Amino acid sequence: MSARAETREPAARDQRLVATWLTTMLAVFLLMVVLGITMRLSQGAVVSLSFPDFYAIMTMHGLGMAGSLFAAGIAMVWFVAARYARPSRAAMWIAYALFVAGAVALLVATLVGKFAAGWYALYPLPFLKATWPSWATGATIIALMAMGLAWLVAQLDILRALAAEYGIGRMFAWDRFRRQDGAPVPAAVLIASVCAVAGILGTIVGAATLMMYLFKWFAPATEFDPLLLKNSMFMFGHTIVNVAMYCGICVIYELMPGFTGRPWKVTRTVVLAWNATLLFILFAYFHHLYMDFAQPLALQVLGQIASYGSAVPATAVTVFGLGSQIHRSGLRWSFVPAAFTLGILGWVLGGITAVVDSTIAVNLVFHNTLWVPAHFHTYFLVGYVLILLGFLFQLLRSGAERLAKVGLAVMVAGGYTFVLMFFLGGMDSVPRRFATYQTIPYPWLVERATELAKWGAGAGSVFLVGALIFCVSLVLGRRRSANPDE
């Protein structure tokens, strides 16, 4: 085991690898805007979208978005295990390669195929009565696999290099707690540790059903347990989903001392949040079955404890932390710290709204209203996304910082906008999913809810226009910072 702990600077081939990553990521992520923008455009009836094209498009939107903020999370992290450990860039690139190939196989599968049985695909749904040809089912399934196979070499390799470089017990800072002599190993490690274990975990029980998937398709006959199937599914989308999101913190910890001058300490509350949340986040996914009344009483509790225990700690501990590194700093507020601290904003508002949506008698309510895509909207598009933007602009090093910081601030004000349309449609329980809401049997929540919509994909489109002039400060900034006489 090394003892060494210091930061070292990537390569300018490790640079590029992540800018190659993250670049695909946010070309991935405007495409899905523009999606979701269309499917909000159906529902406020200003565009027409047949059944088949809307739950089509609808489900592109789901497993794209999950699908690129995750592998954009892995990338970041892979980013922060090069300062520290020895990845492999050979294993990140066979990754890129698997993951791009998963994408196109399921643009064709979903846009052209039209296969549209959600993000979940629950079993035996996709199998049965499909309005979609056998092919696209079988290009999904082999698509998922491509991309989860890539998540799963990429993470694996970044578990590698930091037990290599730490030992197991130290990258969890596991000695924290036995003596507090030498130097702890860095906040980001603890992080990107925390994040590997839970993503390969999380990947391997999504690869275990989607060979089943694989199974029945080649043998219609077969029959599994639905509801196994559905708790597999649960456990792969939101671990993935939810692992993203630490993967943008994880950088938060790295970077953020960099402009404040002050080193993120791991004390001994630190180790434990964090190791806590590895734990729960594996058994969070229950708050997804409530509704699922043959699932045992005693998961459904456990559920409730999880979705909790996963939330708070790690929460808590990093708004501390943040607030300890910007108080009295000196912190100059340039693009990225300004947008790593709204984007924890927003992932702290979305977490709120989630954890009141994972409480039971909560749930009974909200669970099939606009307020469960209000939340994950917030604490994706107002948040993780706002860090991601951040750390590409601090890889790219852009010199265009006025340019971004209008981005910014247009990408805030169209985004709170679009996801205050989701909450307020929740409160007011307009129904998720719906193509349209034109045959609900209620005339004033079909005006209410058209009208949101409408607003929704106004404030979308708000939100796209200062993620393009976000674009276009990277392009600018990078001809600057490459020719500062300009």
Given for the second form:
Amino acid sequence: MSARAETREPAARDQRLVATWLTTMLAVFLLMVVLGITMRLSQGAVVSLSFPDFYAIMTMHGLGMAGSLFAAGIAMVWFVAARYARPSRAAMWIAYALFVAGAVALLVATLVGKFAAGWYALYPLPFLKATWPSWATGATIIALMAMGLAWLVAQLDILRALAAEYGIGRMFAWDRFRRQDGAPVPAAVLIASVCAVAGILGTIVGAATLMMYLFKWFAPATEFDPLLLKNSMFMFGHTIVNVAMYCGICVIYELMPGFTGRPWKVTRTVVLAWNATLLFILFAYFHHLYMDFAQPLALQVLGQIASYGSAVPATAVTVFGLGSQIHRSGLRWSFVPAAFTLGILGWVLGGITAVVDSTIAVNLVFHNTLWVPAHFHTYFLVGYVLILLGFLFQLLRSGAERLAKVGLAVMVAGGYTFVLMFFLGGMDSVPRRFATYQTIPYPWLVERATELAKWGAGAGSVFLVGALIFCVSLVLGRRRSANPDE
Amino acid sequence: MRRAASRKADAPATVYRVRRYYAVALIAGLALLLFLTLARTPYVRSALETPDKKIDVVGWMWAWDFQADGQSVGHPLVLPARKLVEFAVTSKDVNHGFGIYDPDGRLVAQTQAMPGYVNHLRVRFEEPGTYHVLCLEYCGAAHTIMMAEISVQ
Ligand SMILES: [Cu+2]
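Let me have the form predicted together with its partner chain next, following on from the form predicted on its own.
Every chain and every other molecule in the complex is listed next, the one we just looked at coming first.
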């Protein structure tokens, strides 16, 4: 409970820990990009995949992306927490080992065992008429449980460390509403706290869901309620994917002031917006169930209100905050602030298009069309990932600014073209999760969807080239700056 | 008073005025948007009317079955134009998506087909022609070929 407010530079061991996490996640991410391009190539009728193969790849792509990006987010939040509090390095290494073990098991279960129930494995799909062996279902469940445990260990420890340092009320900046005499909690700590609590709640719901799945796997005669499990699976999935984005925002609040020379102020508006996010984020997932008409109307309405409430205030204060950071600050647009700012732009665009889809009246014709992957690829691929790469560049103190910027430009060009193909597909009612469009009974739609998929595969490859250029910049830039007086 | 003075020191007062307008406009805009769109949800759409025709729909891996008065009516399902039709949709096994595409290939309405639950979807087919039902919820290997035809006359 010290009053220590100044930032402390993380020890070399902390840096190594976070760098190990993030480079592992970057490797997983690149592999998942390759799987994504493969899927678009199949939909574009360029390569021919069997249905079981396509859906196994789809399952791995979804789980791998959500899982590794969320894990990367936890590592970034851990880094922020380590600047202000004392999270445990040991807990974080244990979490890392658990995550990697889970990821390897998942790769085996999907790419070798061909487990193909989709990332959300809607109950009872994993257990009925499976095109894969039963061990692959069990291995997937256990792999996901290992990952969930990894997240839980890391997040609980971050929460413990922050609470020990600031106390429960102050970590959410509630003191701003009473007396304002003490120093406000750092902006990034507020967001780290929001991420930790929402992430923990989501992970716990996920763990409970997976326990039921495991039970069903051991005792196939057991029956669960499909609607209940749909709710819990989406609560888990939606929340962690959403929290991943906010973990990225957390490091922007933390690091951007280093470039502009201005503190990121924690005003009452900022506190209100992020506390609203913490509240609403837990109910926003109802927007996944709009087309389940059996769900009570009140929950559907709550879903729309919570979707607006979790996305809009946080975005609004962040954009305003970023604007007041940058405006007339004399900021030099080096790689990191450029990547951060572009990342926020992708988040905003992805957020707006998500809010459109979270509107029930629109969802009726957008649900399960390509509009859905369009919006989340926007905030991940040209949003969160750019923030992640900016952070990694800063963490590794790479000196290859120019090459990294070339990579960034290529990624932005490829990324936006890639997501545009999804948006156009969504507006044309192209269904998502189709291994092939050739079965659609409208020739013009088949042609259109196939064409868009081809362009998507091409643009995705451009993005991949940009990402590889960035990776080269990390290696070269590190070698360049690795002199003894650094 | 002192706070106002210290505020001036680090940012022009206009910033704060702009921020207040920004916040008020944002909240008002959101409230209006919620109000306008929530009135147009599919659940309340034509809720006060009595449907002219009721069809029970059962989905399974990987086909759709249409029933009227407990009898299977076969394919394609023939429906009248400009009449209110209620689909009572359910599933025999896993989750499916009951998505109706119009003769131009545009998605016009959908609901989920869930085991153990019945979802009621009301649709008025304005244009005669051939409509298709595509499964929009991933339901296993043959998901993309799970289809049915509706002939609106
Ligand atoms: Cu289906």
